[in-house]
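A single chain, nothing else alongside it, follows as structure tokens in the form predicted on its own.
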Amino acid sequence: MYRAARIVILTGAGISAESGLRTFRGADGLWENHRVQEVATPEAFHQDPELVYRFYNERRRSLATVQPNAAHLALARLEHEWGGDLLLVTQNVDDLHGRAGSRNLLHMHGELLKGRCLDCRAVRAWPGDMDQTSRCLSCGGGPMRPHIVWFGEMPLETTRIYQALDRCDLFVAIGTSGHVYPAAGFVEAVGPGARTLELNLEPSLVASAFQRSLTGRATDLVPTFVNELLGP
């Protein structure tokens, strides 16, 4: 059904929501009655670093309470069994794709379980809590911040992502809202002749730009899609 050698897959908050992780843009998107703009911008970090640290510490701890779901596992299976090139790009900062087994994976908005030095910009694994006393081990004392792309900052690996989009034969977006750019514009960046597919709980804001759009739970749609692609 889908003839492709090179695949790019984009995932958003919808795929992790089915594992029980809260999303910023869902009905329960507030955290302790704070708007995202109060905890997810460089200005917020400058004005109230203690609040921002607490926010990401809580989110980091929440990862221990959830597991990869059938959609994460299906995408990992696709990577391992697909004969062509596959790049998985996620807007999510959780580690569920990695725990499911995906390896050719780009976290364009950063990762909860990593920290970044404000002085030398080194990125390090950081599974525990972080606060204003946390210091970088690479440069010997620089202060650490969450390795998260906040609103107003540039997403990571964009050059590599756009190169893959230009070369791909199939682009699939899963669990995305179509609110956040540049990811919402990826469907317009694919090369000529590429097929495009959206799998979402409900149509995204950019659903009309896809050649095909299917609605339903990611845990239902993604395994079915992978089975169709891999065949019997």
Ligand code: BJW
The other form holds:
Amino acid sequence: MYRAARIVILTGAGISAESGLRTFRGADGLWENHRVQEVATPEAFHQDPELVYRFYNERRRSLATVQPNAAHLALARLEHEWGGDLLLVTQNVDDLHGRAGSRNLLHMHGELLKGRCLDCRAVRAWPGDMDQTSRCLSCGGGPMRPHIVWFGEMPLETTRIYQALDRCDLFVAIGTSGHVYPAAGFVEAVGPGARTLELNLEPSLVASAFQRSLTGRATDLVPTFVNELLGP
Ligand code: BJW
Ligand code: ZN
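Form predicted on its own done, so how does the form predicted in complex with this ligand look?
Full assembly next; the chain just shown is listed first.
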């Protein structure tokens, strides 16, 4: 179906939904009980750090109860068996792509299992709870915050991502609603001649910018797409 040497894949919360992690928007979403501004902005952290620490502590703990699904596993297999370049960019802060075996992976919105020092900005693994007493081991005392990109903050690794988009032959977006920029604009940043494909339970807000948009569950669509790409 596709002949592509360089592939960029963008994933969102929809790829982890069938593992049991809630998406952000819509009924039953993570933000159903929280206003976004209460938990996912630097201002919220400044005003009510306890609430924000608690929100992320709960989500960090929930990672121990979930496993990668068939879609995460298929993307890891694609990376290992694909002859060309493959860059996986995830907006997700869970660790399911890594646990599935993906290695050429960028977490553009940060990672739940990491913390960042507010003084020296060092980023460290942080598997347990975090609160106002949590301290940095790199500079010996700075306060820690979740290593999460909140609204109004700069996403991570954008230079590398835009370079890969410019050079890619195929861009695929999986399970992301197209609400949040800059990720929602990646489809417009691909180089000339690149093919674009969206895989989602329902068309995203930016579906019309893709050459193809397939609707269905990630655990069905992604393994089928990978099988077609890798061939018999
Ligand atoms: C399934 C499925 C199944 C379900 N199978 N699919 C006005 C215009 C344009 C931009 C702005 C604006 N005003 C402000 C901005 C910028 C702002 C922004 O985009 N705001 C919008 C709300 C308008 N963006 C920022 O502030 C970003 N920074 C920035 O822009 O810096 C400047 C800059 C300039 C130029 C270049 C680079 C930078 C930072 C954004 C940070 C986002 N952070 C969050 C929270 C992280 C913390 C946390 O986890 O709590 O990241 S927001 C939240 O949304 C989270 C996600 O990564 C992100 C995207 O959500 P996602 O993944 O799409 O999930 P959902 O729930 O929305 O959708 C799920 C999808 O799955 C749905 O489509 C379902 O159909 C599908 N699905 N089950 C397949 N089984
Ligand atoms: Zn520090």
